[in-house]
Structure formats: C-alpha cells, structure tokens
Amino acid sequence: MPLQLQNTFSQTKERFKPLSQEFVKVYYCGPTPYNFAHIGNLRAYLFSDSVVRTLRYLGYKVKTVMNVTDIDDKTIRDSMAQGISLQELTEKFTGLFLEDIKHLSIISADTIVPISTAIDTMVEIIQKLLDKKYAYIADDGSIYYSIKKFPKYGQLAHLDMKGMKSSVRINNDEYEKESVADFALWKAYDTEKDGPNFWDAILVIDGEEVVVKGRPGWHIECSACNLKHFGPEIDIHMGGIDNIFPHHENEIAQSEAYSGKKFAKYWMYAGHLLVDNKKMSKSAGNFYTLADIVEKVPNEKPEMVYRGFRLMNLQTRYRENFNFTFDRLGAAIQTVKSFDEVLRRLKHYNAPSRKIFRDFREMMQQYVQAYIECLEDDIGTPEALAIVFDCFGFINSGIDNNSFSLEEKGAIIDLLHSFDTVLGLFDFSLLDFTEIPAEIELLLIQRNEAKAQKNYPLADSLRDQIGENGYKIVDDKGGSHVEKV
C-alpha cells in the first residue's frame, strides 16, 4: 500500500503525495543550546530520523534542514550570567548536542541553520509583513505580528478561540499554552536582558529607511530557515509535540501571509515522553539527560545503553506518550543483546554451498513485504520490529537445524541490513572476521578435548585461562569457538 501519514493539521491519516518527485523537503525544529539536551528532547528526534530513514527506504529522495536556535532568551540569559559570549555557549552545547545524537545513530540533517545566519532573511520577512500590515510597530520599538489579520490562525492547534486567554501582545519567547496575543517579530534592544547581542534590522517603515536595533524573535526564526532553503512551501514539518502551539502555529501565521502559499503539507509530532508515567522535571527528580541514564546504568557499557534507549523508541508508536523506566530499558538492553548474539551465531555458522531454495527465498519476499507494509502505515517501528523479532526467531531455528545453506546465510545478512537501514539497530562489525590468537585456540582444543574425555576440572580450568585472556567460549550446535569480550 502507499504511505499513510498521520497529518495533524488534517487530525486524519493521509496518503503521501510529495510536492514534486524531484526531492521531499523535511523540516524540524533544531536544539536550543543553552544546555544539555535531556531524554524528552532526544525521543523528538529519534522519531524525525525514523520518518527520514523510512521514506529513504521507500526509495524518496529526501533533503533535511534543522535549525539551531542559538538567538534566545535562555541562551542569551545564561550567555551573560556565564560572563562569555553567545557563540561561545552555543557552540559548545550544539557540538554536545550532535554528540548525543551520533552515540543514538541518528542521522543528521542535511543542513544544520544557527539561526545567527538566517537574519537577512528575517529581515526580509518582516519587511513584507510590514508593507501587507500583518505587522505593526509597538510602542517600545518592538515588531508584532498581528494575529486578528490571519483568519486561519488555530487551525493546526485546533484551538477553541473562544475558550482561549487573550492578551494584546507577548513579547517573551516561550508563554502559556493557554495564551493567543501577537507575538513578536522582532525584539526592541533591552541592555539589561540583551547585553552586547543584539542586531540591526533595516526596514522601510512609511517610506523611510530605519534601523531597528535589537535582535529576532524565537518564531519568525524557523520561517526565516525554511525560506532561505527550501522557499515558501514544504512537504513535512516535525516536532515534539509541545511545539505545536504557539510555535508551529505562529510559523504558520508569518510564513503564509509572507508568500501567500500553504507553507507545510504535512505536520507531524512526537509524543511526551514520561519518566515513571511522570512529566519529567529536576524538581520531581527525575529529568535525565543521555549521560545521566548511562551513569545510572554502570554495568552497562554505554554503547549499549545507547542501542537500549533507541530501541525503547522504536517499541513505541511515535505518536503516543512514550514511559521511561530503568527496568524497561534494562530489558531493551537484553533485547539487543539477543540481536547481537544472532549476528555472532550467523558469523560462526559453517554453511555448506548450494542454490537457494524456492521456500527460504520466498519467506525472504515475506518479511520484506510485511516490514514494508508496517512502515508505510504511519512509521508502525513497533509493528516492524515484530516481524524483526519473528524473523530472528526463523533465524535462530536454522541455524539450529544447519539447514541455511552458504548462499541463504548470505541472503539473511543481506535482509538485516535492509532492516537497519531504518532499525539503526543492529552491530554488523560482530560479523567481521577476527583473527584468534594461536594460543587462545590452542586452549580452546585442549579444553574441549577435556570435555570430551569427561575431566571437567581440567576444562573448566582451561575456561578460566581463556577468559583471563580477555575471550570467551561460545558453545552451540554447530561446535565451540572463542570470541573476544
């Protein structure tokens, strides 16, 4: 079947129809760098590298663009109250960002915008939006848009503007859900709050050249990026959840009243992401950051804790409320380390060669098939890591049964990288060959003739040198090799 997204502005699950065959234009909201990004942030981009990593697998041609916002009031608060520059702190909690996402095998985006480099472009947009009176200047200096001028304002939010707090303009980045007001364009130079960061926009304003000192707002910043990369119109917008209002449904309001055109075709988003079924907070204890989670986790190295929590992500339907506990990622964890074992009893198993057979080639096409279809059903990743684990399942049985031949265990690793190419699961360096030392294998035979020969003192004994060496005995159907730990 086609692709089926879930559009929220539509509330509906929709065929997917890209905008041009050419290429699929995918936008989503980059960090705010002032600090570590914690759990809940990451779950965000896990599921835009699912949705990205899908449509790739499905043969689209896609380009990504994720901004960073390193124009803030909390960057710019904790900039000052750290005594150094902006671009200092931001630099340094983007590089940790992008750190974080690499050790969770997301793939980044094409383009990554410091919105720092977007400010013409900003300008640009307010200029317009001045001369078609969307835009208005307050008292203080400041930019606003002006809500009451864009009819379809709450479309996406779906928001009840009767029920919702009004108020005649907000200037702070971040306000209550619960609020509708003009929001600001651009910011009025405050030397308290604003310090040495600040930027001069030169507007037309009644038909005379100003210059309008202070710096962006947080919402006309995403605008500013899709435009200057991808123009007025895009395929898909994502996000976790939290951004859909305000943020996502000012985006909207500036965006099409600047070009006039539909600005994004599809809008989809992350669920929250709860520690114990609890919103995550430092108060309540129980905000974590990916280094946190590794640290509480010691006897685990941390690429597994890694694998564990992207795994946890993928066990749970994108649009739902994901629950984060140490016991369930200690059992994702187990989970990978089975996926793990497979790829070594694959490595290890002597096949014999021979054509592939009609069935084997056939449940080969089913998984396929079955996996394809989860995933053009709204990025089902908790469905196809069904037929994933079935597929181990089918795996382990014959390798058990010695009844792969040399060509189908080729076919097999050939079908779990197809896979992965979404999963970003799986360790293909197990299958490498590695060399064992001849002494090592020397202990291995003596060991395994003292099995044979019954003198299990002797062969645990020879267990024990070969661990002390830094290897392990693997003992299956197919014999017993060593492996390094």
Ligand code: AMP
Second form
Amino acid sequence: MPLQLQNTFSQTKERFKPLSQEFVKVYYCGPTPYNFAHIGNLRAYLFSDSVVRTLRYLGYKVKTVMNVTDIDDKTIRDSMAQGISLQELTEKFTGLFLEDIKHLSIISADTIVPISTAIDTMVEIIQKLLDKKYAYIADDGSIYYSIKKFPKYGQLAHLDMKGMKSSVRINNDEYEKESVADFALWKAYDTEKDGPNFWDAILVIDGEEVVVKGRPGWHIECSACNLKHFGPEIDIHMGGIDNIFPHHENEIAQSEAYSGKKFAKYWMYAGHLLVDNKKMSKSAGNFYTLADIVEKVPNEKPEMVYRGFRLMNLQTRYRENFNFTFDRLGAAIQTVKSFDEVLRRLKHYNAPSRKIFRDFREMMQQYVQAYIECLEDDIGTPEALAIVFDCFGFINSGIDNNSFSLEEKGAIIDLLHSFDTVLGLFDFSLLDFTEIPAEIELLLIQRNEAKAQKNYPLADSLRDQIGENGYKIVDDKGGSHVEKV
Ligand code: AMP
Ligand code: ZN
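Cool, the form predicted on its own is there; where's the form predicted together with the ligand?
Following is the full complex, with the preceding chain placed first.
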C-alpha cells in the first residue's frame, strides 16, 4: 500500500505523491519564543517529527524548514515588560526550545528561520499584493489583506463565507473564526506597543514610494519563510490544529495571491494535548513545561520521563486530542523500561553460531511489512507500536527458550534499529559492552563458588562488595553476570 495522508484541505485521506522526485518540501510552524514551550506545543513537534521520520524511513529525501516567530504581539510585549531587547528574549527561549526538542529526540528542522531574517521577502510579497490589489493601506497606516479579493478564502478551514461583511479589519495576530476579517500584513508603528521594535518597509503605493515604519503581521512571516527557502510550492505544511484558522488560511491567501500557484499540497494537523480535558495553553494557565513534568516525577531519571512522554505521544493517533495525566506518563515509563530490559537480555544472550532459519527470516520480513503498512496508513504510530510489542514478545520467548542463533540475534538487533528510525525510543547503548574490571569479575567468581558451596553469608557479603563498587549481579537463565549500575 502506498503512503496515505489525511489532507485537511480535502478532508480525505489521499495517496501521497510528491511534487518532485528530487526531494519532499516540508514546512511546519515553529515556536513563538516568549516563554518556555509547554508540553502541548511539544506534542505538535513530536507529530511533525513522526511524519518526517516516516517519510525518510519509506525512502523519501526530505528537506524541512521551520520558522521561529521572533516578531509578534507576545514577544514584543514581553521583551518590553522585562526591559530587555526582543533579540535577547527570543534567543533565550529559542535556545531552551531547541534543548527541549533534543531531549525528546525530535530531529531538528534542516533549516530553522528566525523570521526577523526574512523581512525583505515579506516586503517583496506585500508589494506584489498591493500591485495586484489584494492589499491596501488603511486609515490607521497599516497594510491589510482584502479577503474578498481572494474567492478561495476559507477553503482550508471550510468556512461558510456567505454573508461575510467585507468592511471588517483585524490587527491582532490571533482571532476566532467568528471574527473573520481583513488581516494586517504590515502593522503601522505604535510607540506604546512596539517601543524600539520597528522596521522600514519601502513600498510603492499608487505610484509613490512610501516608507511604512512598523512591523510584520504574524501570517506573512510564514508565507515569506516558505517563499525564501522553498519557493512558491511545497509538499506538506504542518502545525497544531489551532493553526488552521486564521494562520494557515491567511498564509494560503497571501502565498497564492502572490504566486498564482497552489501553495501546499497536503495540510496536516496534530490534535491538542489536553489537561483536565481542556486545551493546554499558556493563556489558560493550565500548562506544564517539560521541566515541570520531570520535577513531578522525581523517582525517575529525566531521560526516562522524556522517553515516556515521547512514547505517550506515539501511542496516540496524531489527529486525536489526548488528555495528559501523570498516571499515563507513569505507565509509558514502565513500557520504556520493558524495552530496555529486552535490550539488556539481548546483550547477554549467548548463542551458538548457525545459519538464519528460513522461518525466522520470514518472521522478520513479516514484522517489517506490517510495521510499514501501519505507518503508510496516515502515520499510524499506535498501530506500528502494537507490531513492535508483538515483536518484543517474540524476542523474549526466543531468549527464554534459547532458540535464536548468534546470527538471528544480530538480525533482531538490526530490526530494532530499523523500527527505531521512526520511533526514536530505544537505548542502544544498553547493547554496548562496558569493560568490567578484573577484580569485580573475580568477586563474582568467588560469590558463585560460595553459592555453589551453600555458604550463603559469604555469597551475600561478596554481592554487597560488588554493589559497593557500583556494580550489580544479574542472575539469568544462562548464569550470572555483572552490570554497571
Ligand atoms: P506557539 O509557540 O504558540 O506558536 O505554538 C507552537 C505550536 O504548538 C503550534 O503549532 C500550535 O498549534 C501548537 N500547540 C499549542 N497548544 C497546543 C496544545 N495544547 N496541544 C497541541 N499543540 C499545541
Ligand atoms: Zn506559521
């Protein structure tokens, strides 16, 4: 089955056909760095990560671009309130965001664009929109996009535009569907709101050159970012579901009026992360950052919490909302630990060398095939994980029965690596052989002898000695060995 993706634009699952064989152009809206990202924001990036990893796993070459909204109502408001420059505030929170996504094993975009570096392209787009009469300068000195000039307005959000009033204008970056209106492409400078943050857009309006001191609206930023780094057409545009309106609707209106071409072929969205069944958001004050959830699970190492949170997301269909609870996080951490246990068992599994049996080879192929089919069905990570769980059961019983050969053990490890190119969950360092010092090995031999002679007090004290040195004895079916704690 070829790859199918749910396209919000057509509201159907469509077969994925890239624009070009060379590479797939993927864009997703990046963070607004005025504060820490919350785990709801991070869900949106875990989703885009799954899509990109799947495309690559299926053999597509992919290029990814993500913007950083370093100029907007909120970044300007907060930098001024804190008495620091816009750059200082946004660089700090961009850095922290990048650390968060690294903790979650999210592969960073190939190109990350602070939108303050694309002002030239925004001005270029605005000029053309003015020339084509899609844009106009209003009494307040700002430049607006006239949505009635774009008959396709509302197609992504599936809005009913009948009876829409054409005279309404909106200057805010964010607004609800009920307030559908002409939106600001370039906001005239406001001393009180903007302080030291302004740029000069040099434009020709009605044959005259004018300098409009001000700053871009939010939506033009992503249109410009795409145009600058990808050109007028891209394959996949992604975001969180709240980005559909007005942000992406407005992006389409700007980009398509500018170029006359269809902007993005597939529009894909992550559902929301909820807390107490309400959307997690900074404005509602009901949010957790990644650091918060680490702090609230003090008995686990941070890496375990990161991996547990990543797993929770993969266990949920990306389009569905999911309610975050610490119970669910705890259960996901236990599952991650069970993965680790299987890797540890594999490491210590000693098997004689022989050829790989045909049945075994077929079994491996079936796992890969089933796994691919789940992902091809609109990035079905929960279903793909079910295949992985099944495979782990198979590995465990093979180890219990000593039925795998050395070569088969190698094939299993290869299979897990292959699964993990999409999942990004396994800790393969558990397969590395750490040097165990000779004196510790000697203590183990002495302990085993003591145990064989039923001298349990001595065996126990030798075990304690090993423990004091930072190692532990693991007794398994095949004998016992020492591991670093
Ligand atoms: P922002 O930093 O506010 O621009 O948001 C970054 C991304 O997080 C956007 O793609 C939003 O759609 C997404 N987002 C915001 N809140 C949530 C949430 N509770 N669940 C999932 N995604 C969200
Ligand atoms: Zn955007």
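Given the structure is predicted, the values throughout are model-derived calculations rather than measurements. Numbering follows the first chain given and starts at 1. In this text, rigid core is short for the largest set of C-alphas that superpose within 1.5 Å between two forms.
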Exercise. With both forms fit on the core, has E449 moved 2 Å or more by CA between these two forms?
Worked result: yes
Exercise. Quick one: core overlaid, is S461 moving 2 Å or more at the Cα between these two forms?
Worked result: yes
Exercise. Superposing on the rigid core, do we see a C-alpha displacement of 2 Å or more at D276 between these two forms?
Worked result: yes
